[in-house]
Amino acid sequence: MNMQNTPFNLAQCIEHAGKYFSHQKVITRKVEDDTLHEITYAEVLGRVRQLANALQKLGVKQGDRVGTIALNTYRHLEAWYAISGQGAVCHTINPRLSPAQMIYIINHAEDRFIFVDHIFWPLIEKLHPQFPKVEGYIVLTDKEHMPTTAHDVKLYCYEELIKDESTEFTWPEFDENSGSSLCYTSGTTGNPKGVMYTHKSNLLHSYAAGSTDGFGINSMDTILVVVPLFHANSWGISYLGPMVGANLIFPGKRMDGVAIFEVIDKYKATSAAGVPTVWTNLLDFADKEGRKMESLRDVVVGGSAAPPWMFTAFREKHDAELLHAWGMTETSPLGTMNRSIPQLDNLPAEEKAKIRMKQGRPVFGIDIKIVDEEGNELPRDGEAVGHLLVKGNWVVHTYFGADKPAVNADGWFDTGDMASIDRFGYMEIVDRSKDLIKSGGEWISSVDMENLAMGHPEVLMAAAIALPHKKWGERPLLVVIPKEGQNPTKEGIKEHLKSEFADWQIPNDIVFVKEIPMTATGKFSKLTLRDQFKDFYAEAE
């Protein structure tokens, strides 16, 4: 052997950051009270030993699946650090799955423990009865929060649990290829699959992920961490974050426009991270109040495509790069970031905005193509629109408990999306497979839609749907938010969707509402419209 192999282990993390980047900050709006906390990596650190060392007490052994049901948080990092790291594993639960998902997740993982945050105690005590193979809850929060219960359960205080332990542990050698964390879709289309990340998996894409070409920051950053820990593992950020000594701010459950605006104003906040609905609020609050985000320099947006209105908004309001991302639970998360590249720079500022606003370059480490229906691969002209197919080590090649894999024959995962890539590698997600909308034979993106839509200046969010129609087999139908004080017209925004859509592919349709149902990580709920409105073109011809 020439050279050390030390098997990778996600404590190494925040090993390293306690002990090199000992005074940056993970700051978190807490919980309880919405106050602002400040806590340095090498107390973070020092807590990890301290619940490592609780958990063992507790007879947490390698292999053991302990769940998570909490927001962003400086206690819930401490958490998933103390679990895999001894090579337990930490299986983030959405809090904004249905009743029915999360019995189905808990006991498909078999969770010993879970950690919940007390706001959402109410909730899981309701549960408890149906979870049989958990044997104890660790509330995240001190003893003056402690909720009650008349459950014949265990309940343990996060900070009464770990306050006696010793601040010394040595974390186990085992196989980096163990299981680390466990983090299930969202079962749009049946039950949530598990994804089992490993301790290797994780560290390689946390090492692309801090890649220039990825979120490319370090220890000179503060970044805002608006996707949650239970967002397929906070995209990362939760473990490059220490890993590179960047502060991280946690929003808690805060996510209105004014609460993230303080907290970037406060810290100085040079990045962030999360869906577009958070920074549409952000934006708006931004404007009603005439305040500029003087310190943000990118923002990388994920989970559904983000406007074009919002790059621009960004760039032209507060200087800062908007920056798509793309990826799925299945992915770790990260696959592709829409980074410059040389060859772009003499483009015609039309076209080269037009490039920016695609999802993006696969990182190194990820390997894509788009295939069309009988798996061939087709060409990498901008133009073109095939299956999204993907590979690499940080993808899922089996599914958590499934007896077959996930992939094909050649080892390549089928995304669900359909999209095209440009001579340049650019990869643009057309739309899910199940939202593309075939009117009369033919397609209609719905993403396009909805992002041409929500650049009519009084629409604050739409979203478009396919509903049975029965002369052209689908219609769309348009859902719109109108921004606050505004009155849009329907005859005004089809005149805005004819600058790019013919006029077959106009909606039959625009329906005006308050609110927008979400899924469980942020993206509309088209399930759900389109149950909502199954009747609505019944009577069309």
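Numbering follows the first chain given and starts at 1. In this text, rigid core is short for the largest set of C-alphas that superpose within 1.5 Å between two forms. Just so it is clear, the structure is predicted and the values come from calculations on it, not from any experiment. First, how it differs from the form predicted together with ligand AMP.
- For His16, a C-alpha deviation below 2 angstroms is recorded between these two forms after rigid-core alignment.
- Relative to the superposed rigid core, the position of the CA of His324 differs between these two forms by less than 2 Å.
- After superposition on the rigid core, the Cα atom of Glu500 is displaced by 2 Å or more between these two forms.
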Second form
Amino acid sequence: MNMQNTPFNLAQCIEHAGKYFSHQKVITRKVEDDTLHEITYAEVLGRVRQLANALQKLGVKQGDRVGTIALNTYRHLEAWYAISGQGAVCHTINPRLSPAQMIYIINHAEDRFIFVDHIFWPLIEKLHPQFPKVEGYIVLTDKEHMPTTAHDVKLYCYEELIKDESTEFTWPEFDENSGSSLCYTSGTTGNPKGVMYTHKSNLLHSYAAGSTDGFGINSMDTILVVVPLFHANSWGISYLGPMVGANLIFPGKRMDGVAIFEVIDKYKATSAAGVPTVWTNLLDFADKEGRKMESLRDVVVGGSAAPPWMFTAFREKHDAELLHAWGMTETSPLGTMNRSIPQLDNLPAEEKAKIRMKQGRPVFGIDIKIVDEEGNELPRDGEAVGHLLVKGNWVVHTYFGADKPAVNADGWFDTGDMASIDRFGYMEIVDRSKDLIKSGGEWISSVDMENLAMGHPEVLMAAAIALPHKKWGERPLLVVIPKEGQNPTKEGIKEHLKSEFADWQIPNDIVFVKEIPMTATGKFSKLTLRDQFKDFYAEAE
Ligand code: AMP
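Go ahead and give the structure of the form predicted together with ligand AMP, now that the form predicted on its own is out.
Let us now look at the entire complex, which starts with that chain.
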């Protein structure tokens, strides 16, 4: 062997930060009381090692799945590294899932322990009897805020658990292709599917995501991490931040314009990443107050399409560049990023501006193409629209526990998105082939909603569509044909939907019609419906 062959381990990120960027900070708006808390990478590293020791004492072994149901905080970050670093799998769970989805994924993943924010404990406590494999919960808080439980289950206080442990820990060596983290996508119909990232895939993704044409950050940066740690590993930022020694800001539960503006201003954030909804609220607040975000250089936006006005608002009012990125849980998630290339320099300003709003070009390590229904590749002319396929070093091959691959015979993964690619390689998402509604960056399955609605005794047909909504990006509208002679009420149908959907997924409104337009193949014509109702939520808050 000519070169050293140390396997990748994600713990390297936090070891590097603790050793070489020891004074850089992780700033958190605490979940307990919304106050701001600061801790250095050196301190975080010590606590990560303490937690790794504690987890070993609890009997956590390599390959075990350990869940987290938590917001973005330093404790959640510590749990990430302590779990993955010792060879267990950090299974991040979205706290906003419906109880049915949560039960499904926790049992599917066979989580042995779950880290949970104290504010989510009442919800989890109720569901606990349905998690037969879970041996205990570690509440991410101190003694003062510890909840109690009536159940016969182990409930550990995070701070008490780690306080007497050693700050030394030797990370084991294991195959870099072992699972490090598990994230379920709800962007599909039917049961959620798990994507099991490996130490190698996550680290390669972080190298690429951190490059100049990716997030382009270093230790001079302070990044506001709005994107949740449970959403595709916070787009990799919570690995690459420590890798390059950037300060991180975790907003806890406060995502409103006031709180987000405050942390950007106070800590001079240079960069930020999140879904469009959060930036709408932030820009709205800044506008109302007539204030500028002086420190901000760029804002990465993804998860759903950012509207054109947002690019202009950041540039003209805040001298900040809005960078469009595209990806999905299955792609770790970074696939494309919109950065400029020299060929754009000679284009008319208007054309250049249009290109800069597209979802971007693949980062190194990723390849994309568009194909027609038969799988034939379509031209890269910015006009042709086809199914977007992706291939790369951090793209899913087989969903966790599935018996067949998620890729085609040539190794390409079908994203479910419809896109065009122009002559410069810039990809633009045109539509989704899957009929899903994306509200505030999170998915609502229209098919599941229709099926349940049509199970209502007074409903004949129901179509759920995504309509543009100023605050949430999209919100569902349910279009219903009542059964003959029946008069279902909006409230009655909403109650019925609540048996399987979380409150935030329930449609804002329901309209009753006599007919629903159909396509040639007998499916609801969602395009016609969306067009018919396009302004329905135009004024909605
Ligand atoms: P998720 O797995 O929840 O991250 O969702 C991935 C999906 O979000 C993609 O397949 C796209 O449909 C959508 N998406 C992500 N980024 C963008 C973007 N920049 N513009 C439009 N849609 C996006």
